[in-house]
Amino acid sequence: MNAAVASMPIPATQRWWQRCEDRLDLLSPRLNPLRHLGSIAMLMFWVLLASGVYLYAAIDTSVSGAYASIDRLSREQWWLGGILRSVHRYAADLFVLCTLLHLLREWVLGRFRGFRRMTWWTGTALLPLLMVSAIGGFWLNWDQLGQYSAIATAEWLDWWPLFATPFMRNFLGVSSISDRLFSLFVFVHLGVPLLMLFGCWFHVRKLAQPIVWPPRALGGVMLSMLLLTALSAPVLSHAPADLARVPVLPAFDWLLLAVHPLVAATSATTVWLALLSMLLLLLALPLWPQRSPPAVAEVHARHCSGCRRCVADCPYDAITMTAHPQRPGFALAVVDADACASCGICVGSCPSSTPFRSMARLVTGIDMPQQPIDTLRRMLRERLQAMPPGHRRVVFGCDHGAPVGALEAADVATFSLICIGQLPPAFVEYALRDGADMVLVSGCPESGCAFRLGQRWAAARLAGERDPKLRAAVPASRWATVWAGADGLAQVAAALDTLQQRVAREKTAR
């Protein structure tokens, strides 16, 4: 281990994706859609449910009346029904797009193993339901596009030897299309989303304080885009379905109905095998062995006060409390090894992690075995003692944020933690008391924490808004924070220079 606390290696693909996200932080990370793909998808899902309720109440769900009622809704009630229909369609496109990008992002960032595997599995299980619901929505309109999709889907389903007679027979003649079959269409498009809503609950139940809504500003932007698109390019019906004719398609949704051209270009067998193989691969990814599984947080019973702060701050509900075996009437933290993210946020929340304790070896109530808090205190002290007086700058960073180790110099001591949430706020005061001229705390961008809540809790603790708090007596002019991503080293360096100039002006003023 060198002068700085050792950093965890981050795969090159993860660094590449993080840099891509950093470059989209044009105004603020809170407005970066790549950092909120899951919550944007959930927003679109609720838009679909809300608009779908009105559309379902307004249309005739019979074979003879479906097309006319939807077309009339779009043309005669364009100010509400037509707009809602267009919003419903475009929200479906955005829902599918954000869901697929969310899946891609989590895969590239490696968020599918260990404690995340259940979240990954439940999310993957939602994909077939999403596909079924998206395709089934076109059938309810029963125009030429709906007819084409229903026939193409029936032909594709006939690949499976599940039906006594070919499913396509339901679409061979006008007499085959009945209200009974149309009731099946209604169930597919309305019943499956209810299953998805139940599945979404399973998807986030392992997360503490799940973020299911995007920031208000970003949500407002997305809803405004939907409304503007609906007004500028309203969705209208094709010609009515006619089983006596081959449908002529003037427009086609290549996102929601992508499976149909794939089957037409290849074969039903090829597409089924491709989709099933992909689904099985996604389900098998969490079972792929890791080279070195991350160490689990360790609880030291003699130093655990049972304050429950680690329980409140854990992003994945990996910590619970039980009766303390050595101190009657007290509680003891217990870590679920399968749910632990090895982020260290619990260490930063533990009141016994303060470096001001007089013990020679700092032992806390909960700690990370691969990066003990005592090592941070010892190395901080050693580095400050080795630096020239008047030129002592300390930078605390995060393995998943800007690589602060590149700033290491004779007058700059850098320490990269697993997550900036691992840093007890008292270390800022400790460094200043031990001779540091200034302290800079750097972490992942806002809303971009690799462990969801680390940056948020660190910022709240330093601002005195969450326990354990940085004491108000610590001179605010001698420490600062900067939230920068993997590509934000220049931003951290600039923040360090700004802090140095501020401290220099303060010394001159004295």
Ligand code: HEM
The other form holds:
Amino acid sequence: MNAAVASMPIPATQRWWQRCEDRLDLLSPRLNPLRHLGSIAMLMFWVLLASGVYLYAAIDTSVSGAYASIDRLSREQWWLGGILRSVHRYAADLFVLCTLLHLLREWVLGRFRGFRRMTWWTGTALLPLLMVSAIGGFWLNWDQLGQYSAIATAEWLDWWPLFATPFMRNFLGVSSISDRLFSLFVFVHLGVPLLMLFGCWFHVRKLAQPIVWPPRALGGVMLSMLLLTALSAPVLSHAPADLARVPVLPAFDWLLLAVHPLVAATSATTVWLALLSMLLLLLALPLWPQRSPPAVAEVHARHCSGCRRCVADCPYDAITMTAHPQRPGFALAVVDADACASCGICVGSCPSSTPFRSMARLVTGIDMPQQPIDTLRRMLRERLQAMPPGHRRVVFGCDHGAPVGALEAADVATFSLICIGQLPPAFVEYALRDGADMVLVSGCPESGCAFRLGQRWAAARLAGERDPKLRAAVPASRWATVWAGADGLAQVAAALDTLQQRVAREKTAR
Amino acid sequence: MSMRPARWFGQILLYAAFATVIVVFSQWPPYRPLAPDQALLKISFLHHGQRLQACIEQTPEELAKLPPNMRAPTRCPRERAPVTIEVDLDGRPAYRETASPSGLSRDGAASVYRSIPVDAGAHRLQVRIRDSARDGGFDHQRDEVVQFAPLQVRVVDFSTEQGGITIQ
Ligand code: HEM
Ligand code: SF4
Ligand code: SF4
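Moving from the form predicted alone, what structure would you give for the form predicted together with this ligand?
The next block holds the full complex; its first chain is the one shown before.
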């Protein structure tokens, strides 16, 4: 627990990614899209749905009428229909880009194992649906781009001996395709996205309080970006489809349609094999053997009062309540070992974790066997006694944020927790009462918590906004928080200096 | 903080870069499925080959062996011949394929699809199709000079109603 024995080493690639992410927190983590890729993708989904409803109302869903009805929007109603049409396309581009980055991020950060595997699998299942929705949208406009994409898709699908009549034969007519086929296009482009909406709900089902909206400011930036791109580079139709000619495509959407040129440059077999093996690899990733996973939270029935605070704070919905076996009428917390992230956030939420309890060995309602709360209290006491009076500085940090252990000194005691959410706020008051001159609490940046909600709960508890609260009577001048990533040691050191100066000023004033 | 304006500037630049990636790669670079001086020859058919065996009159003894609901006086084996197509372009073989009939009892249509880029201009097209079980030779033939405009798609197909091999 002392930083010198930080529990889990974090792989270099993860550190590297976190460093990049931290550097891009130019104004605030709230404005950094890399920290909100999933929720930006969700926002794009709603934008697609809203603009899609308008387009659906405007489109003539027949082969002969579709082109003109959409083209008319861009020409005669650019200020609404035209903008919505462009927004619809750019939102799809942004959706795909954010989803792929989201996948890359979770992969690099190793977030596919154990308790996260179901989220990972459901995320993977969204990918084919996303591809079908994105490509199918181009067909509805039935211009040369739609024609090209539909034919390329048909040729690609015919690789599978699925259809008694090769799908491709629908596109051999001299004049055009049938209205029946066009209805199928419409059905695919309405049905598959709806399926995806259902899939998204499944995807975040294992998360407590899933963050499905980006922070308001960032959402505003993304929406303005869509509007600006729609105004500055409106999406227009190519020439109308003509099956007797090979399409000419001056404006090709590589973000959504890259698969077609890929098939043309290689072969249908190559691309099918590549995509399917990629999908299989993604599905298999969670099954990779792991170095022994860390111990999960453990409930001590005699010290659990059934208050449900751990249930409210657990970021992975891993805790449920059952009837207390010894105390009739009381409830008892139960941890689902498969869902538990071993983050310790529940320990910080449990009222029984307060160090002021008089027992010789502190036993709380819910604890982490690898870093029991009693050890934290014991080591804190030992270190406070060993430090020279008047020069006792205490720093609580976490294994995923700035490595506070590097600040360890004769007058600085550092403690690295699994997650800063593991810290019961009363420890700040306890340290101050037990002789510390000041206490600094450090953790990952906002929206950068390795366990989703730890930083948020820690900040809210210390600010007195969430139970268990740090008592308002604790002198605010003698403790501070600093939220800095793995690369933010200098920031933590600077915060400690600032706190030191504040405390010194106050002493002389008194 | 003195860094503030620089950070604002950086943040705006970053968003602009993000938006630029989207605008640029959603329409650039242009893509050419086919060079402008080329055209496309598509060869496809969905065609039932002839039955391998003619219908057979059943003898009364044979009929007696069958369950009562299946005692039809003639028996028609349903298996069809595979369909072979050969296409020569300007006298050189361009496509050879033998397609098996679909279906578990091999009684469905055989189908092929191939698309071949050709230089725009006139080409001699020879198409031969065999849809019976005969040993050599072909059941349908067509030999003509066809004009391909740049980027034009021409389709070789088979239609019994239109008298055999069609070129659109
Ligand atoms: C349609 C595309 C997707 C959308 C809209 C989406 C959205 C989201 C959202 C809103 C969250 C919740 C974030 C939070 O509350 O902390 C999330 C989490 C997650 N997503 Fe996705 N996602 C998508 C695709 C994927 C894909 C393709 C993968 C990977 C294969 C993936 C992997 C994950 C993982 C592992 C988490 C959990 C992160 C954690 O536990 O901290 N997602 N996603
Ligand atoms: S350790 Fe974390 S995931 Fe496990 S029960 Fe506690 S709060 Fe939930
Ligand atoms: S927070 Fe502690 S006391 Fe409350 S239910 Fe959870 S384990 Fe029990």
